[in-house]
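Only one chain is given next, in structure tokens, and it is the form predicted on its own.
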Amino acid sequence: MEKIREEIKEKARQALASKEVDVILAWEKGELWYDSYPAFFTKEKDIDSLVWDSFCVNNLSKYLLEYTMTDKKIGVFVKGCDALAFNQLVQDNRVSRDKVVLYGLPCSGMVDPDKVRTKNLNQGLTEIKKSKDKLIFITKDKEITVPAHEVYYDKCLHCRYPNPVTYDQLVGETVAAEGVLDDSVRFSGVKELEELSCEERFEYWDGQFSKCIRCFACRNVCPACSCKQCTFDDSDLEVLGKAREDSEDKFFHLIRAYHVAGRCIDCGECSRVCPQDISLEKLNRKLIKDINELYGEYQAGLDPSAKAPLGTYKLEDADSFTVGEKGGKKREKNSKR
């Protein structure tokens, strides 16, 4: 990755140089080994600074928002998950396209700290190498290789695209769209809980969300959740009281798992970022899978000119809400949109 790394600096560099860019919006190093966080760079010689390493895994489309009232132009680097974060952003009128360059990034898989710990690989860790598909992780007295997959985030090695679906400029070479592809295997979780019965599902998810801390941290890091302000932080709505309450916790889960519904591009930070693992990426893929089932397949962030399925309506939409005795259409199987 250090070609790569000197690549995008010298691409950043150049971009504010020339003002091609007012911002250019990275990753930078904290002081902890995992730790390479988003920021922005407005001068030439903070560039320097500038990170590209296994552990960039923040989807940057995100911090756009900041700039999204302002008159400068920003370029950002996307990974695959970054550049459908940014297609959705735009799709719902809430990033410029003019306003922002992409710069593309082609991405393999970011490395879990937890996993790494796990296989005590942090211990004097001073630098992690990537040879095809394995990692090297290297100490001052010795090198360890691993299967890249056993350190990889569950969410990278069950990556769709990565390689951005959109950019302006690519930097470095297209990698092969490995992994999990196969939708049966992608929605397998949400096929075990399907097949639970009702009481079985709701003790399920009880059990889950009853571990929410309400820290906002899923609402915070995921793009889709993009609007000016929240509903859940309008205080004159009474929406969220300030104590802790376990219907209140699910109410909150359910509703913003309906309100990026249709959106949700399936980028895994939710879960990722959640303190408590509670499994949000389940809760995302069962409305993907039944959008699917009920629209045909659709993909969000993948074409933001492309119609949203809960965004139109047709006659012949699939009808589940009405059927039988109470009349209405029956929805017939494989409905398409």
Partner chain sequence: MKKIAKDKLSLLWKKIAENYQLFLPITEGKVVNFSIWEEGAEVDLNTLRTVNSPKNIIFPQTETYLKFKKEGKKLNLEVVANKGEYVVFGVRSCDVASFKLLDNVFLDEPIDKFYEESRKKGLIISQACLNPQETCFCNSFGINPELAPEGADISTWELGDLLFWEAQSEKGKNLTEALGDILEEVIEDEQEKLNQLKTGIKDRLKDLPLAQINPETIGGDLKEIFDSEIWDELHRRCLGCGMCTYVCPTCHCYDVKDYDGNKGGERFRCWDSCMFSDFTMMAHGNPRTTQKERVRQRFMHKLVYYTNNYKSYACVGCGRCTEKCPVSLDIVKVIKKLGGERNEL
The other form holds:
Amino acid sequence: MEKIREEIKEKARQALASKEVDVILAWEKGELWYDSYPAFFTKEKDIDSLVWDSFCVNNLSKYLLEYTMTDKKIGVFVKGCDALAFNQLVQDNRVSRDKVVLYGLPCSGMVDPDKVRTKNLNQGLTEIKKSKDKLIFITKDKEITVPAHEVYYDKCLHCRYPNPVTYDQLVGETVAAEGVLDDSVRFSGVKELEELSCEERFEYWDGQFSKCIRCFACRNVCPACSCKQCTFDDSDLEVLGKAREDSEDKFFHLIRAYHVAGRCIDCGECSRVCPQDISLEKLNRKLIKDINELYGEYQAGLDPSAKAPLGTYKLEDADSFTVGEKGGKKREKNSKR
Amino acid sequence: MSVVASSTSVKNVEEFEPLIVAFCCNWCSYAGADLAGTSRLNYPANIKIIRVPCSCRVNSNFVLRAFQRGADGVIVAGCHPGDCHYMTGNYYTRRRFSLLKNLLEYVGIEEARFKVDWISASEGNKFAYVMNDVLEKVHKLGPNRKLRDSRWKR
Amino acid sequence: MQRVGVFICWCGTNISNTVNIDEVMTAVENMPGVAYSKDYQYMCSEIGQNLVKDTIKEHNLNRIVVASCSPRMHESTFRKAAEAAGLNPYLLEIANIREHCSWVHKDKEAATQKAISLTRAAVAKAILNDELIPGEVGVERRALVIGGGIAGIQTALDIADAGYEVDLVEKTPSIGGKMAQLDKTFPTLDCSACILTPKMVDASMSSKINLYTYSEVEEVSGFVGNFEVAIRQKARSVDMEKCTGCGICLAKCPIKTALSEFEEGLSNRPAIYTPFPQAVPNVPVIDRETCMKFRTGRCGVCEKVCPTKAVDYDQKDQILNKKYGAIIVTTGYDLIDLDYFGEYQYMDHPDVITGLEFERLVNAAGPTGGKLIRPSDKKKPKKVVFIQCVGSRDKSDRGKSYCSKICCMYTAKHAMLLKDKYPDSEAYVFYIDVRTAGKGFEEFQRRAVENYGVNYIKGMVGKIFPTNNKLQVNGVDSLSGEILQIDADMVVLAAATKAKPEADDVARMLSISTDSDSFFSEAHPKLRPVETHCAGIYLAGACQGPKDIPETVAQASAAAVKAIGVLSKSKLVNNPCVSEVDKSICSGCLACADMCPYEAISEKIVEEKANGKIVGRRVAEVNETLCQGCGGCTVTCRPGAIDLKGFSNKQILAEVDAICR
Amino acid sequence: MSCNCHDDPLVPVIAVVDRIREDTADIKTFQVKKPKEGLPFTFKPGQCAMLSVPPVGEAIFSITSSPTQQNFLEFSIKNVGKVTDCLHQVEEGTEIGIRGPYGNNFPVEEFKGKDLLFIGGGIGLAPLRSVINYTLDNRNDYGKIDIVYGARSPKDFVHSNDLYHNWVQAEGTDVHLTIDKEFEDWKGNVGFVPQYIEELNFSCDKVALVCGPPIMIKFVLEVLEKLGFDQKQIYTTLELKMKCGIGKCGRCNIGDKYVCKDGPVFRCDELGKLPDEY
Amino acid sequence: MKKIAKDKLSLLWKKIAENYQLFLPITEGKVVNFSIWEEGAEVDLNTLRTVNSPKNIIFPQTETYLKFKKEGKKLNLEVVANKGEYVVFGVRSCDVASFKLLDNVFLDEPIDKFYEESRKKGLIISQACLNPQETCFCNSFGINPELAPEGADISTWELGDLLFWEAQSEKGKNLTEALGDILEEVIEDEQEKLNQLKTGIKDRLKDLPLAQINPETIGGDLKEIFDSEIWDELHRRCLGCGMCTYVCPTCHCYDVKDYDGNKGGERFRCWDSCMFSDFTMMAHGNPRTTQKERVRQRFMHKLVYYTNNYKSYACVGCGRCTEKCPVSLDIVKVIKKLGGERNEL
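Condition change, the form predicted on its own to the form predicted together with the partner chain:
Expanding to the full complex; the earlier chain stays at the top.
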């Protein structure tokens, strides 16, 4: 990572110097060990503070929305999940591909500061080094080596796209997907819930939703939530009331998940940023799973020219509500379209 | 004891008058409901119909809002796939509500509370049948407490 | 400020018997926004409508709710009334308290409460109604008729007669349809060809009618006044212009063994053929599946013998793209397959035939030259059994639950034709009921019984056993209970009619609907019998349900009039309930454009100020003349930037709230 | 423990809309009073009150009647949003909620003895009218009064009865009207308010009270400066999104000042010290 | 000073809960928040910082205060007084200090009676922080987490198996008395150990990474800070969510809304966030159209406007934004930027 960091900086410097781009979206380091955050570089000299470490979890693609109304050329560093997000924004017509130079960054996972704290590895921490699939936590007087997966974010453990699916230039070498990529693992949380009784499921979700403080972090961080004005902010229609009330909380979460159905890239950012630890990924993955089962495997963000599952149909589509008569009364033959 | 308990529960069920909101597409299901009327078929007054041009006009928001406002069941009815007056509208309906239906079940809303069905203009009988069927099932489930806004009184 | 007037109709006792009008009136008075309310026995009557009009003016009302029958019934009536009183017609809402309330509920208290809640919803919606002004769109003054049977021919002639162009598309090589196959028509017994052929010729001679035979409609888009249609003209392999219809090629064709479709397979035809001598156009077509040239590459006789060099083996299917203002569907019917009626031996015995085959057998131009003989041994039949309702009024899966309507009459006709040919023959008719509703029908059937001595037996045939050259028909006379055994020479089955197998596909292509038997659905069974739910598309003939020739012709003329009604207008007004985009909210994702079935939504760049500069931003825009108002886009649009006028998000939510209140 | 929450400043009292006058196509003037006591509360010119129309909500409006009017409050309200739309649907005799008064006022005591120049545009006349009528009711305390008022057309004039009659007839008072664009039968001045002020060339020994659309205020201030007015002689009232009316909900601040509490009346030199965020 | 063995705390909870609604830091999944204690609840006194500050107890996120009913032209209003007496146990010094900051606003004239009522009915029991975290910087705002904070009715310290208990106010004394035998008197030896504990905490504070953050380094007057260039860059990464404002113990902006129910409606106030794009939206425009203006408003409010009005910063250094902001746009970074070089760590 350290080596790649220098390479990244060099790339960024060159891109700015050669005016290949007007601005570089990358990360910068704050005062605390875990504190890497999005940064916007326009001057070569500022690149010194650019950082690439195990905490660059923030997805920079969504910041491209800010630039939709400018003619600036933007360089952006994208990890595997970020590249899916980028494609999704392109598919949704929100970002034009030609305004962006994508620098791909293979990524084997990002470290969850909470897991570090739980392991008490943060006491006196001065540096973290990465060595293959291990992380070395260095303090003044000792070094502790930990298998990386023990401190990676949950969302990174079963990452299917550690390498960017789209980029203009790749920095560093591609990495192998770690963890188990089997969908049965990815959807295991969903399946567990599906197997519960209706009442148990309700109890579970009621407990989850009622924790919500409506900070909208899940929505605002989501690369599929790219609307100019969110329906929840429509003060005229007021579909969502402002009160913390159970039914309003449920409305918000169901509609939020539904609105990203077929467009959710499963990056897990919503769950990560949720201050109340609501299992949003179990909501999103339910929809992904159902889409896969009903309409065929689909990974949002893989192909920006694909049709979103809810934006298309097939004559012979199955449904989840007419029992025993798939697709209605009549046989469907030739497609009109 | 058990006798007393069951008799009170029966009484409660009797008192419960479900409210069911049905969104019907103008061309098929609404016409089907008209036909049910013209044919003097019978279904309970608990079902109240909102006319929409096409089942694809029905937003998930509307469904959830009905539940928030105390509806005990919601029905979306449209033309049979392939028969949409607008050619393809109900194909989208089918996808949209297949997902919503599953999602509602997933978060613990009883399956029978949300019904999507295809009812053509000539299926007055089916209209009445579906309405009776949904009502019967919802009746068994009792009032919708899970999605109703606590400020919306029964 | 909204001042809603609510008018509650008793519909005589239709509503007032089940709904307590007084209670509804009291509830309405307290509904927010209601400035005036009134009830009346028949709101749709002239007095009722005047009441609405006068009250609008008197009480300065600007929103109207009529609680009455279905909006599908009288919405337009009351819209007109509102308009007459100076109100935009779209400020009116109907609460359907008849079809959806008083007619389906018995409990008066419950029905009353429901009527109140439906009215409340209509009031809540009406408050949010906006004035809507329909847009206008031009009309393509040409009609398309799909199907060249008597229905299609008549429709085309009538439209042409009114001075409009008509394209008549027929799937087979000639127009004429089923009627061309018939020998005589009931109840007059006049020759079918004699009355049909002149019409076929008229159609072909009319300067306004273009015949596209051996062609099929492949794609339909657009809307009333502006349908866009792709027609596939199948390769005929004969140049229509050059061919003179001399018929030499037919005679010389070495293949003689293809079954003639026109003759119901009772005779053969060459690979190059015209379906029948009077075919219009009288231009042969090469059946490429049978033709040696096409199968083996060798032969080419027809090309060689053709005096005008009209034969063209290289001809290709052609796609014609044309525009029409109106479409009339006249695709006709078929007889059901008799595969499942094994007891009648139709599949196994050549002397068990259908009514249509009988028509060919007695026809002078038919396979036997009009000699009625048994297909098996070419002998005259002495004893013929006619079985009615083969598959009609049959609730089992193999049959049709409806009455095919024409069989009673044509069976009587067949029996008479038999007796005419062979006075010494015996005719037996097995029937369930004899239905003779129609002008001269009863007299016709009685003639068969009384003058011709046809034996009518009420009862069904159980089974037919072929024995020594005979067909042993085992049946029951249900009146006497007697078990009958008739050794017949021939059996004629009145097979049920059914919709064309491709009807569902045609319906889907046209966005019209079919009933459970795949007959096309009319817009209203009584009041709009030739219209479909899709404006500008009309129905005539047996494609809408079984019917006889006079009915078909009447319907054809009716459909023609409807189509002429569209074609005669220079402009049509649009449905103003179309989508519109709030460009300030629109993100320009164009998901709406992707799903719009009418391609009514396109991208537009709006100029906006951003960071002190004017820059372009992509948004969606609706073409109001293309939009048909389905509202699918509104749901695709997550932020709700696109909304449907007349059924807006706000209005529907207001209805939900009001209903649940 | 007993609760005195019913005294909370957020809790409205019931008032009745006694009379409604339609000023223009989208502006109505409402007379509001308490069912029994009449005036809901005492106030000073320039102050605001919060009107409630449940279940739509509340909005704050400047009181357009003068405190010298002892029987009712008046509000001139333009239909721009949800609450105002609902108010426009209200009929005479309807009960609404009211709370207030909120905010500071025009320092009418300090104005004593001075010439006053009122400059209003459109609905911006509403808060000024309270002061105008107050000074006219205490005519001897004040010097010459000039009222400059502009709107898009004569049809958009609010309080036309005051503009055409009451104020014109008042002693030592001149009313100068202007409209944006030529209009049938209009014989008065045509042109925007700032230009008209420049043309009228007022002497700078007056106190100027300005209220109108932000763009008008901006140009009027420039003109006044040109005419030699000191910032300390100019007062204006501002409007930002206000919810609570009591300086707590945190959205109507300009810098550290809350418009609902420290405003809405600002002297221009004070305003100059605040960030340009209004 | 009193004490109680930690393993007897559940007795204490039970006793308090007899007469009060008792709020305690309770674990739910991975998060700890103040919730109403019930027998069997998983109390967590070790977690230093709850996700939500206890602000939502004294100033609930949603608070209905008025019910209304319309009948024709008639309007009926009914005030909802909805609080019983309650005790919050385990409030850290920073959060206790935040109450004072809220008091400044809500108890300023005109007094918010609902808030006043809520404060009157509440009894605050503080808990000293034995082990301040790397994200803590309360010291920078003059808060001493080892001491009994001003505003607490009772203060507590953990020491080994014991919890020390000291009433600070009349309310606190009354409760202490009412608890009777459950609490024991502290002996001198233990008092000495407690003093050592306090010194230990104080020492630990000095070593915290953010210890040197100092708001006093912010120079310039209101307009200068407002016009500072730092806002041009700082806001860019802000996602525009409201998390910082909702977890912040001192943010107190609210909205007032009506709910239209079927049997009458109600008016409630609910938290709002100046980070939201529609916060200042009016029918005819929005004075803060970009996130830059909104981010600036939030920090100007905390560090300048509030200070001008109430002579105190509207931050208690609790570290919630430092830990929770998804893009690390926390107040520490703003103070550092505004304070310039003087603030380098």
